[in-house]
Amino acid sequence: MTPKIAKFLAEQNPATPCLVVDVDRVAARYGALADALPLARIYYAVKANPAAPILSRLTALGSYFDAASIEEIEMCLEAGAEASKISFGNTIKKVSAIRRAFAAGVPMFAFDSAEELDKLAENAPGARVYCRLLVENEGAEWPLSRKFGTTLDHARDLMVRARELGLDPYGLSFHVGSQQTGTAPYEAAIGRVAMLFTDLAEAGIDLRMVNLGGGFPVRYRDEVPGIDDFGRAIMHAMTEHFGNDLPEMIVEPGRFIVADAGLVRSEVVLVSRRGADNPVRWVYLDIGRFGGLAETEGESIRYRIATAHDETGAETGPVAIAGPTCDGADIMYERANYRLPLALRSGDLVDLLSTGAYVSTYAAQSFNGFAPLAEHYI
């Protein structure tokens, strides 16, 4: 809750469920990332948030953009970034996006297997192409390593391969999962990648560029490392594997740059209890896993949640929260011991806090003709 949301919520009383994002929050977390990490290249993940405010801000900041479909590399070049400065970081590309990013301008494109390699040839001749390598995904609470990524000796064929294809093998590229609490990870992966580097220059591939992913974390109800702690570890392990001779290096943060930066408002629809001496009350929010909060799924990422009762030191007592549709598995948190006032009823207001990721681009349009989550950037 920023000063500007606070405002914002006082003077409009905006209709609920509503995402409201301080943008001057957003630069400031920018900020902070380039503070750590100063030898490293950002590029914003846009799809932890494309709002066109976003975007602009960023750009005007310098930013540079990881993008993960044409549609959002149009987005960026709408917002004003340079395509030059748009990374296609998706490994699963359809050949038509591959041929507008290419024809765009876009100069770098992601891949982590053979397929997808031919494709980059045949359709952005030149190419820059980095690969994507599996990591651990350990201490993640969003991982990402089952989907994406291919094993060290794969990758060094496959950056054979792109020379031989007339690509420009640049560079290699890993993610240690979202909402990552520990730096081990990136340690660990840099290491990897390391001993590819000099394989790969003994096979006479020159790469130049390490991307290492995003993932930093955000505090949501738990505390985690803060962004000094990962930069001071990512610098240690690239220096002690790389030396003096240090790659370039990129980043892909979403989640560090905007979380902070909004706050969803929400009306509590019914405060209800399965039986009489159960303690557990079900409350149930005018927004749910099909409004935004796709993220509690399994209960991985457990949103802070404020409301007007806590200032007064109300008595709370054990919830499980849901969402408002008519589906079973609309339940954000049943087994995460949260503990809500026994004070809340129907038509209180509640805030989810650090929800400016992955929310309003989760929401979905019509699900039980619900209307989307309204979005109000300041």
Second form
Protein chains: 2
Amino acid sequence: MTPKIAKFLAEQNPATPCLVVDVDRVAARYGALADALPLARIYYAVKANPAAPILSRLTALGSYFDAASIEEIEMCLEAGAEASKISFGNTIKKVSAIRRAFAAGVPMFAFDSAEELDKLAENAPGARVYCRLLVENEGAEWPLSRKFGTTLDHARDLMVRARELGLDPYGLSFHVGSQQTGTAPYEAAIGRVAMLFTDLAEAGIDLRMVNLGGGFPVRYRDEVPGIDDFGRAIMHAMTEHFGNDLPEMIVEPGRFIVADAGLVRSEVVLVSRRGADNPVRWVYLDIGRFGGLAETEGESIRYRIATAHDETGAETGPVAIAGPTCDGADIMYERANYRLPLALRSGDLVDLLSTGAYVSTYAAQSFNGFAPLAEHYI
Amino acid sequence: MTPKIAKFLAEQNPATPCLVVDVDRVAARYGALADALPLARIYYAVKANPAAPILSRLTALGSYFDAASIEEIEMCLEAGAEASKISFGNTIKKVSAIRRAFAAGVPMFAFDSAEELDKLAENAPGARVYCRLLVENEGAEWPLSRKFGTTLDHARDLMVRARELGLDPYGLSFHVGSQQTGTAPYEAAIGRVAMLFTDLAEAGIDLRMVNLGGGFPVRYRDEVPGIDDFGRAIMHAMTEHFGNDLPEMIVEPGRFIVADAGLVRSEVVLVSRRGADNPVRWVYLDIGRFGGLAETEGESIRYRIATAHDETGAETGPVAIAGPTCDGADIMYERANYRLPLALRSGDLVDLLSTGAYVSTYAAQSFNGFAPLAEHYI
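Can you give me the structure for the form predicted together with another copy of the chain, which would complement the form predicted alone we have just seen?
In what comes next, the whole complex appears, and the chain from above leads the way.
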């Protein structure tokens, strides 16, 4: 929790559940990544948190933007971003969305299939396109690999086809999975990208860009390597494979920029025991998997949880932690060995830390009648 | 698809993704359940679909309502329901919600823990309360058991305590899990409930109500037993255990009433192959797990899918089916052996059948920038 957030909570005592984001901290994280990878252009992954105060602040810092939809592109434009600094990074786009983005001046589009390439050639003629490769996601806590990307051979054919269709075969992308805690998947993927650069050069196609995706981890319950480790590993692999002739480098961080800047404040609705002898208490919060904590699915992302009882040195005990709805799937943590103070009661406040990413827009619009969480950007 | 929905789609050609619900069909399903269980009071589980046209129609038919939140209670009241016909069925309630419900005249509250009982005694003094038992969910496609309910022994103690606190220990409830395709779990649970009725009678507490929960299945991809089978099995078990002295019986159907009355129309955004030799196509729709199809998590609920190519007798092939977002978890079906026509292309319309339940309010408010699906009640 940043001092600014602590002050806001103390003074405002906002209704729960709510998300509070310190926009200064967003800027600091952007700066840390820029320092770690000075040669890379930062395309902020808007989907992580598209709030206008975040987009405006990043625009002022010179950020580029990776958009998942035409709606996100329009949010960036409204926040003052230039269209030339936006990439339409979703490999799955409606024709209508491609047309609107191209008309707005968005210069660059992702794809990973023949049908999408045909749609781009017809509706964004001459645009820069980059093909997403399928790479290993081992080590990622929120893997992406099955749904996106294609094989090296198929990508080669598609890039040749892109030129035939009058598009600009600009580069290649990959994504090692979100909350990726190892550097090896980046190094392996860069090697594969370099091979395809060489192959395509022999076919007369000179690629100019490597999109390294995002996935840089933040500290949730467990420690993670620092961003400098990733910067060093990436630059080492890039120079090893490309020598002095480095292509343009792009990164698409979302979680890394905003997660740590935000906190969800929640109220304990109920603390329950299944009989007097059962040591495990069930703690029900006023936010759950469908209220914004979508990434607790499969207990994948394990947030740190702070309570007012933590400071007293009071005893803790094992808990399962669930949301407030009548849905049996609305359980955040049952097997992840969470412990919370024995003094915790219905009505107490708890803070879920580093929840600035992939929370706000993910909340269901009216699940079990509950409104989505409130948002405060300070 | 009902004739009324077919006519609406043909004439209106609504923008996708959208949900279309035939409210006459909702009424027909209510009637079918009332015929199958004439001695039970039907408390419609509002969370399945809280749209005002549905609540109004059911109110006119004499339905009672099972609400998960104070917001759902208020929706029922706005639709014309009497407070006396509403049960606050969530075992997890904020004190503020209990107070507002009690003040509005809601007479009956669920609980399964000591702390909740204390909250009810203080904030809804003298109210009817019923305790939820933990029962087996085997055979259910969307199980509920871990999060809710308590043991028989604990429930006994809690009901004695309820009386001591000045509450009215009214009955017991259980839930065999949603989309429950077998009758045996109802029969087993009724036996357990009856045991506890006897135990508590010996303690001087005469319970008057059995809440059988919901869970009655609808036909998705696979056939399911008819509602009459469930009616017969339940009445057989009730008379076996209670003889002629039947308590009040309550059922809380949600899915059974509305699922079959609705359809989601979606557009194919992309059909993709991972290389020419791969027989599996990835079909990306403009609605996904975070756009309302939350129950496809773990491929649990398997909707039937209809396309315009189905009638031609054209060949089909294996597919994975995913949503339109950049999220790797936004995959509906990858292992469930879906097949779709080989002729399917980007821009085609597809219908997901029997999607009237647990879709509309479950849609994320702005996931990846996408607005929630539109809703049409006809």
